[in-house]
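In the form predicted alone, a lone chain appears below as structure tokens.
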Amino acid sequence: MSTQSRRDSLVTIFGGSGFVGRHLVRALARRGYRVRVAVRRPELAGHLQPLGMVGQIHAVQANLRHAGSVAAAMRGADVAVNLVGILFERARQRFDAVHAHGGETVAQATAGQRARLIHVSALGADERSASLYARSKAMGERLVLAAMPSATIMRPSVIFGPEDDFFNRFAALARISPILPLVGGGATRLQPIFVGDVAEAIACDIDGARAPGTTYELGGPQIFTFAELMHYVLATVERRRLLVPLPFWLARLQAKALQYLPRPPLTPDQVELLKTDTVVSTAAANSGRTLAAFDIEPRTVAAIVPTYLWRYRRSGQFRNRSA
């Protein structure tokens, strides 16, 4: 796509002030796309604006469960992407409201306004998984394709960046906890992959280069299992914590207990999420769904992760071999 075309490309992010969001907007604003930001509170969306020239980000309220909001932040827009997911359950967001039903809307709105659509989901979505946010993710991605066939889906491993909820929750929980919990003894295997190589297929992707309807598995370099990771947040924030088995049955009786907290460190679901791996799939790889077909070269967990767990050291910025 060309520089005046992308000037006069309008794109809608649902769910764009978020973890995946703010990337994905410096990304689209760089190469010169307009920028609408819809999302449930967009006076909480301001950090965005600085990501871009004057007046080329604009955030405006929507939300998924209504419709007719949705419809209104996709007039005018030629490309929709649905970031829009959650972690755990509270009040009226659901899993199945937000990632299928949710999904459902937006694909809805974006064939009314003949534009395209990136629906973003996640590996292991598995509609026969005992996991509500994996049968969610993958019921999601049924009724999205039903609605517009040509929509493309991006299934991302376990994410990390500087905003992360992965390796941050693990740094922070070494810094006050004796002892770090290997769920089902850590054996589950995870790819994972850098917000800005996510940020930057999606941008790929709305450049128009890539096939419509076409369902990519996005990992990175290295597949490690949780207890592996574990042990490289304990060196890079160099403390020394007692890693410890769990069975998947304790982790699950410890979570019904933990799911209630205000930001819950484990769920009931997310035990059952870690009973099956997170990596980019062999059918995937061999037919190049991937982060190959955007000629995209993935950043190592070793390249980034220390730019941002340095602050759960001891001594900060600066080593402590005595750590």
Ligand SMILES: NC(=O)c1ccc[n+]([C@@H]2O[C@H](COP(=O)([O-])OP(=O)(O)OC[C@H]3O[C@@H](n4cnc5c(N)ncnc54)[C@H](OP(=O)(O)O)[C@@H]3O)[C@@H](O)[C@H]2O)c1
Contents of the next structure:
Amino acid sequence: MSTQSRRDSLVTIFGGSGFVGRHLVRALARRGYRVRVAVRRPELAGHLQPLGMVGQIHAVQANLRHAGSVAAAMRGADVAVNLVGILFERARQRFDAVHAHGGETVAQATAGQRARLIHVSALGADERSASLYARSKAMGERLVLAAMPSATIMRPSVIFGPEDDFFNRFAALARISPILPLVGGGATRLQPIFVGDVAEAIACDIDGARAPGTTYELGGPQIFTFAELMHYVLATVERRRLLVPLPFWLARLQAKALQYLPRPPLTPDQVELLKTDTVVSTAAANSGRTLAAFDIEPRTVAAIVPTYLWRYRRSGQFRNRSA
Ligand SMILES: NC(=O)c1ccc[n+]([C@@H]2O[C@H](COP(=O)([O-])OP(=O)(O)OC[C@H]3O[C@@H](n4cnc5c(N)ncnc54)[C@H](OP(=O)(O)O)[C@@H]3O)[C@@H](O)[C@H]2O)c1
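Right, the form predicted alone is done, so what does the form predicted in complex with the ligand look like?
Shown next: the complete complex, the earlier chain at its head.
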């Protein structure tokens, strides 16, 4: 796509104020697109303004549970990206309302505008899963494709980057707790992907010339077990902690109590999720429905994670030479 046609193109990003959102806004602003960020509280999206030129990024109010606000946010847009997701349920923010029917609402509004749609789901999306999160993500994909068969679906594994909820969470826990739990023994396999690579894949898809209606599986260059990642976190933050295997039943029991905290560190649904590997399937890899389709060389955990986990070290960014 030429620079001029990018300047003429308006991309509406639902959930653009979140973790992936800020990286996608930056990637699209650099390419010259006009960006409309559709969020529940636009007044909290001020941090996005410096990522583009004056007037290039604009925040509007939209809630996926209210079809009228979604249609209004899509007015005049050429492309929609749906990044809206939740990790636990609260009040009216239910998994099926947000991931499934919310996704369908965006697809219908996008189809109504004859715009293109990139819908972000998750690896592990499965309508037969015991996890509500995974079931609602799969239902979202089905409803989106029914409303808009040409939509692109992106399914990332766990995403890492400076504001992530994975490495930061366990590094923070290592700072205050003498033990780190290995849920289910820590054997679950994950393929962490850098947030900048996810944003780049979405931006490349917006640039065009990809097969419409494709589902991509996005994973990083290495597969780790959960236990290996916990060892990595401890080594990076330079703390010795006991890694305690926690059978799934016991983790579920603990999660039942923890789920009522304002930002629960673990919920029973997340314990169910951790029973399944989140890695790119052989079918997707063999058919090129991965980062390779966008010619992206994925960044490694080792190259990125220490650049932001240093803040959990006792010595901060200054290394203790005698250690
Ligand atoms: N982060 C990961 O490791 C990971 C892994 C796999 C898949 N994903 C998927 O990737 C997508 C982006 O993830 P993320 O980490 O960027 O999530 P995030 O940081 O939690 O951001 C989610 C965004 O959704 C918005 N939102 C929530 N409920 C909404 C609603 N009812 N209407 C409109 N906006 C709403 C949030 O804004 P407000 O709450 O302020 O309105 C926020 O901007 C999600 O679909 C997620 O499921 C993420």
